[in-house]
Structure formats: C-alpha cells, structure tokens
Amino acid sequence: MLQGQVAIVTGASRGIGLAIAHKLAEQGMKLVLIGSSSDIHRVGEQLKDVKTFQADVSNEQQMNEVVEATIATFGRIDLLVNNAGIGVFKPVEETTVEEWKRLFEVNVQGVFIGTKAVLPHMKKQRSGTIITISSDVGRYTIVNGSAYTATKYAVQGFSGSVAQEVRSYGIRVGTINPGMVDTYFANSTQGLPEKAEWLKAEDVAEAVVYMASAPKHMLVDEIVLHPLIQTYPVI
C-alpha cells in the first residue's frame, strides 16, 4: 500500500521518530527525515532511499526548504508525520515563560508550519496524509503538566479543524495519542525496569502505518494507545 510513496518524518533522530522511520522504510517508502541535531545524518546511513536534514521544525524558512528539496528529489509528498516534540513537567509557578514559549514553538508551531508547507503540494496532487504524534493528555489533564498539556490540546484542535478544511482535496489529517511510551522523552532513560510494561516506540510506529495505509475512502482521524497497566483520570 505504501510502497514507493514519499514520507517526511520530523523528530526522527531517536525514540518514536526513529521507530517510525524504520517502519516506513520496511513498507518501501522513500523518506525525508528531519532532526534538530546532526544525529539525524547517522540515521540516514542505516536506511535506503533516504534524505536527511538538520532543521528546527519551528523555523518556517528551514521547513519550507526541506519541503522544496523533497519535491525536487522525489516529485511528491504522500505522508507527513509531525513527530517532533519536547516536554517540560513542573508546577506552573516553576515554569518559565521561556519554557512555555519553546513548548509551543516546537509542539504547536512546528505542527502548523510543517502542515502548511506540505498542503499546497498535497492539494495539487489531490491526495496525502498528515499524521501528528500528539499525546493522550490532549484529552485530559495531568499534575505538573499544564504547559505540555496545553500544547497537546492545541494540536488536537488544530488537526481536527484542518481535517475538515482539506478533506475535499482527498487529504486526510489525524492524530495518534499515545500514553506512556518507553523512550528518551523529556530527558528520561529508555529501557528502565519500571518502564517494562509501557508502550514501545514500535507500537506507535505500527499505528502510523495503519493510519497511513487506510483505504483512500476511509479517514482514521484519531488513534489512542495506552499500556495495559496505565490508569486514567475521571473526566
């Protein structure tokens, strides 16, 4: 289904983004991988039909350049995975304005800029899928997560609205909202014993493949993933 199609994946240097890159490569997709550090180029060495770019997803000029390079190289864009994200978890009184701004720059502005950049090309070809890796806290709230949670609520609203805006062009927009995932996110350590029953990055990558592979007449607008052990707040 995805063989030969072209995908852009942000935040692909490690964790969920890296797992998504490998899973899409297994499907035979041509990949453009974006990372905020030079580590992204090492990922490109592991895969074929890949171009890598070190770029800041919150920088419109840089992202536009990546998208134009993708079109110049591959001629089209079939899938955008907005995966890049950061987390800050602390009480409101301890959260700085700089932290608040940077969270919104990466987690929300980055999604907006990436989506805006690919839409003209997807509209022209009258097809495409945009998937944003959000979080289950885009549906409820958590202690010490006010700033991070606010970004995920914003992403949910943005994605839902854009989905309605572009569906007449054959473009599908959706979110994947995982709960606890064993990665390096927010400066944590991957593979700790206490994370043994958490979701794995590969679980999220499988969900991306499922959403992107859905028949063209079907929109999977949201997938929520939780580890079996996770408890949920009453809302």
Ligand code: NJP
Contents of the next structure:
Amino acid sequence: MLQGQVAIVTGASRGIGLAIAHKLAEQGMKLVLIGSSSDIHRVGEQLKDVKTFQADVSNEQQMNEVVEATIATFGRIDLLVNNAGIGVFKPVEETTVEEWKRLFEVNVQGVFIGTKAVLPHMKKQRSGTIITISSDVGRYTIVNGSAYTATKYAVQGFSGSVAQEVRSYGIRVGTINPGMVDTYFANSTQGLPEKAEWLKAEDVAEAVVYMASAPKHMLVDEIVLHPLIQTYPVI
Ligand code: NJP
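The form predicted together with this ligand is what I need now, so please give it after the form predicted alone.
Every component of the complex follows; first up is the chain already shown.
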C-alpha cells in the first residue's frame, strides 16, 4: 500500500529515524531523509530511491528548501515523519534557559515548521499523513524531565489541533508515543542500565508503517508503546 509513495523522515541518521527509513524503504517508499550533521549522507548510500539533506528542523528556510526539492524530485509528499528530537534530563534548577530554548526549537518548533511546509502540498493532493514521534512523557511525567516533558506535551497539543484542522482535506495527523527506546539518545542523556527491557527502534518503525498504511477512511491519531517491564517510574 505504501509502495511508490513519498516520505520525508527527519532525524534519520541513527536511532528511531534510521529504523523508520529502513522500514519505509522495505515497503517500497521513495525517501527524503534529513539530519543536522553530514552523517545523514552515509544513510543515503545504504538505500535506494533516497535523497538526503543536511538541514536543521528548527530552520524554516532550510526545511522549506528540502520540501521544495522533494516536490521537484518526486512530485508529491505522502508522509512526513517528524522524528528529530533532543533531550536534556536534569533537575529544573540546573536547566539553563539556553537548554530550554534549544529543546523547544528542535522538538516543538521543528515539528511546527515541518508540518507547515508539507501541508500546502498535501492539501493540493487531498491526502497525506503526518506522524510526530512524541513520547510517553507527552502524556505522563518523569523526574528530571521537566523541559523535555514540556516539549512533548506541546507537540501532543499541536498535533491534536492540526489533526482537527486538516482532516476534511483527507490528511491524517497523529503521534507515536514510545517509552524508553534503546538508542544513542537514551544512552547519551540518561544512562540507565536496564536497556534489555527497553523498546527497540524497529518497534517504533512498525508503528509508523501501521499508522501510515491504515485505510484512508481511518485516522489513527495516537499509538502508545510501553516496554512490558517498566524499569523507570512514569507518573
Ligand atoms: O534519538 P537519536 P532517538 N535537525 O539521538 C537528528 C523520541 N523518543 O532516535 O542531526 C535535524 O538516536 C540526529 O542527527 P544529527 C525523541 O524525543 C526517544 O532515540 O546528525 N535533525 C539523529 O539522526 C526523538 O524525537 C526515546 O545529530 C536533528 C536524530 O535526530 C525521537 O524519538 C523515547 C536535529 C536523533 O537520534 C528520536 O529519538 C521517547 C535537528 N535540529 C521518545 N537534532 C528514546 N530513545 O528512549 C537532532 O519516548 N537531529
């Protein structure tokens, strides 16, 4: 069903975004992959029907250029996966204003900019799916996660509101909210030892395929994935 369709995936150089890129390629999708460092170009060498762009999701001009290049190359956009995200996990008093601002720039403004850039094309097509990789802490809270949690609550509200705004155009908007996933992000920022119990990046990628290939009359607006064995407290 996704065969031949066109997807943009942000933050695809490693972790969840890389797994999503491989899973969508297996489905026969044409891919545009974005990362903020030149690492993204290495991914392009592993896959076919793929274009890679070094761009910062929080930069509107760069993202608009990627979207225009996608249309010029592939002629349409069927799926946007807003996956790029960063984390800062520390007590609120130790969190700097610079860290707070950068988290909101990447995790929230990046989702807004990407969504805004693809919508005119999806509206013209009268179809499309926009999926944001949010988090279980977009619904619950964790200790030492105040700034990160605030960004994920923000994208839940954003996505829910945009979903209502564009559903009459045949466009579906939703979030996938995973718990801990065994990636660089989790290792580098939290360092918890119980990795074996965590979700795998491929689990999130499977959820993306499910959401994007749901029947056209159906909106799957949220998928929550929990590790069966919960090794960290979520309230
Ligand atoms: O993260 P990581 P994950 N513009 O660090 C790129 C959410 N999540 O895969 O730019 C463009 O391995 C970066 O590449 P580079 C999480 O909040 C995770 O774990 O070259 N791209 C890399 O490709 C996030 O939204 C867990 O450094 C930018 C990618 O993004 C999503 O899942 C749990 C960028 C990050 O790869 C992916 O996380 C959860 C920018 N400004 C939610 N900044 C978890 N792992 O436990 C970074 O609930 N990138």
